[in-house]
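The chain below stands alone and is given in structure tokens; this is the form predicted alone.
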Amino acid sequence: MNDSASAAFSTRPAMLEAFRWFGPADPVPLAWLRQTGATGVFSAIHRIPYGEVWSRADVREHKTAIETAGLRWVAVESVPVHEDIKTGRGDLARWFENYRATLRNLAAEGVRLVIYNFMPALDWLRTDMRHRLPDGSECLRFDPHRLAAFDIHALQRKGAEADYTPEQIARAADWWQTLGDTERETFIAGIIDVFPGCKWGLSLGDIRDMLARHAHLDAAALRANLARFLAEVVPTAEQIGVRLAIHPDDPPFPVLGLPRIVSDAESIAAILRMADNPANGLCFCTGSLGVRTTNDLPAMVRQFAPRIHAVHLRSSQRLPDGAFYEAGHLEGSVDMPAVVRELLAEQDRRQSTGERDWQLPFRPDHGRVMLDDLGKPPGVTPGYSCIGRMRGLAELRGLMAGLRAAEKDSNAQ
């Protein structure tokens, strides 16, 4: 190999390191998140009601907030979809434009990378905000049979028995028996409140009222709602130069009898061709699509690799009874250095091909509590501590640099 093939392959950049920020309000502030080595930030204005306009000057503020520290908004994560988008119900015409209005407003100010998901009603979910580990670490954790215990006993969904297996149902039963009410308490608030970024202080019979309001939906039809909404916004988003990435459901399955429909390759290949269009993307998120045993992550890297605008990186560790817990970044069910393989080499692609943006901006999703954030005070939404997050993105940046090198010597060979 000549001496300046080896430069250029010694040269390709790792992907675009980057944190979520969840605002002023965010107990990890901006400075701490330049710390770590990241140069971006994923975040979206929270304090702005789902559905309602993001004036420029909201736009111009946060951004500005961002780079005064040093940082730069790489994707909006997210500007959330209003529910009657979902349910296809209500004064659509008004969304539908306060959505345009809100692109148009972000690529005026620079900001042309969009998350957003299409999860009716709730955003992810799990069962155990603080599951600790041997190690005294503490990790998000989903059971179906606490779920149950939540839909039967907490809830009490009309037919909700029928979404479980007869032995998830008996556990749940008898886990219920073992709580006292200040645990129940606990228990269903984390259910209810996580929605990132902000706390709505729900009650269960804010949430019967929200299944209620989504009860006529099937997979079919919100499907046909979410093509809908591509129909209404990516012409516009694709004259502005303004680019969407759909999220993975997560879980990945139906939950609460309601229906989910960006689980695995087959439903994403759908909806990428709903509006066969390059504004119309995927956010990539080994996290969710991980925890479904049927997805060959690397492969779908591979299949969707042009539509892929944002990466979440993360892992689950998957259990024989359907539970799931988010393992370190390099540990648990997903392969990450052969989807970090396939990540670096679509980067590669758009870099040798000379498109606009072309590198990949990811971050490290969620991470375990540790080390002295164990003591520190509730008000961190759960997943966002700062150091289990700072210790992914060392692993990953490590992981990134390893195969960089590997290619660099496999091709001086």
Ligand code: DNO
Given for the second form:
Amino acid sequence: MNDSASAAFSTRPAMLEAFRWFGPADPVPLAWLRQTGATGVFSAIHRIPYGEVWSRADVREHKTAIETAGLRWVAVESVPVHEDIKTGRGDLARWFENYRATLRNLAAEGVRLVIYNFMPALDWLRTDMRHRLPDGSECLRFDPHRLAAFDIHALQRKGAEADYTPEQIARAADWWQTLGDTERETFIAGIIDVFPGCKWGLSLGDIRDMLARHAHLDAAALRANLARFLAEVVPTAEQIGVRLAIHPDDPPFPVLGLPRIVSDAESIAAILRMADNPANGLCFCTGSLGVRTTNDLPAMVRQFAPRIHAVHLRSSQRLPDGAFYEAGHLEGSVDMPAVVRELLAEQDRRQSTGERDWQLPFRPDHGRVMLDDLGKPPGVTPGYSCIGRMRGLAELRGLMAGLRAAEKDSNAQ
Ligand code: DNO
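Given the form predicted alone above, what does the protein look like in the form predicted together with ligand DNO?
Once more the chain from above appears, this time first in line as the rest of the complex follows.
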């Protein structure tokens, strides 16, 4: 084989491996991330309150910490969207201008990929942060009847019953009865600690207030508020070379009476049309989208390919009663090889057309608590233990290497 022929058959690059880092308070330090073999970091400056500007100095400091550890800040996850923008009430002009200012400061420091979500009030939600699997490891799990127990018995939301089936309501009541006071407290805290990246110490009263602020909001109104946000920030993003990537709803259906608008191919297509511009893109999260039986993930990658800017790889096992738990990265209900094959095809397209930043960054999303991490919680952030995510990364790395090797073999034939 001559040199040019061997170049044609050489293995093409895998996607860019990244790990999430919650900042200096993360119990998994940057030095460990480096040892996983990942080269990129998805990270945010969590200490800055939602809506406030990230100054250039803040950005530089965060970036320097990552680079000093030998890693690269490939995606901001997330620049949070202030709640007023989602509800459409309040000092919107200020929040839009702050968001644009943050994007400008990030771009000025060379950070040009920004993930965000548009889930009202709550980020992701599970009903069990420590579900024990038969092999002794632990994972995150969602059970509709437990959410019903939270909603009806703990939160006592008016009209909550209407959102559940009679079976779920009965199961919720039975299950709630089995819990003692301490168990109830632990269960409630697990749900309302909103976002494990930043513990806000919220109370049930705070959640009631948050929900009340969204009471007037249906899916159409929330969608209109997202369209307004995009109209306000996408032109700036485009001008300064920043790509925005919306994260899907997790779980991908309404919870606690709150609308969800980023859950399937149709809703995502509508969002991408709101500003038909590459700066308005998607964070493709297989874990979130894979919970909905009707979502055909490989087809969705093909449909949205050029607009996918960041990727979360993880799989959930769906159960017949609507529950799901977070399975191994190559197990569960997601056809991971098929999804990754499509993503690699898109990356190849970008590389061959000479696009800047052609390599698609992904992170192994969530991971089990296993081995030496068992018993460490609450020190370990739910979903973000080191060893479980590293297992996921290793499996995904192997999957990509295998797919690339198979391509090489078929090219050679
Ligand atoms: C959960 C994450 C989400 C995600 C945000 C993006 O582990 O995937 O919290 O970071 O929704 O804004």
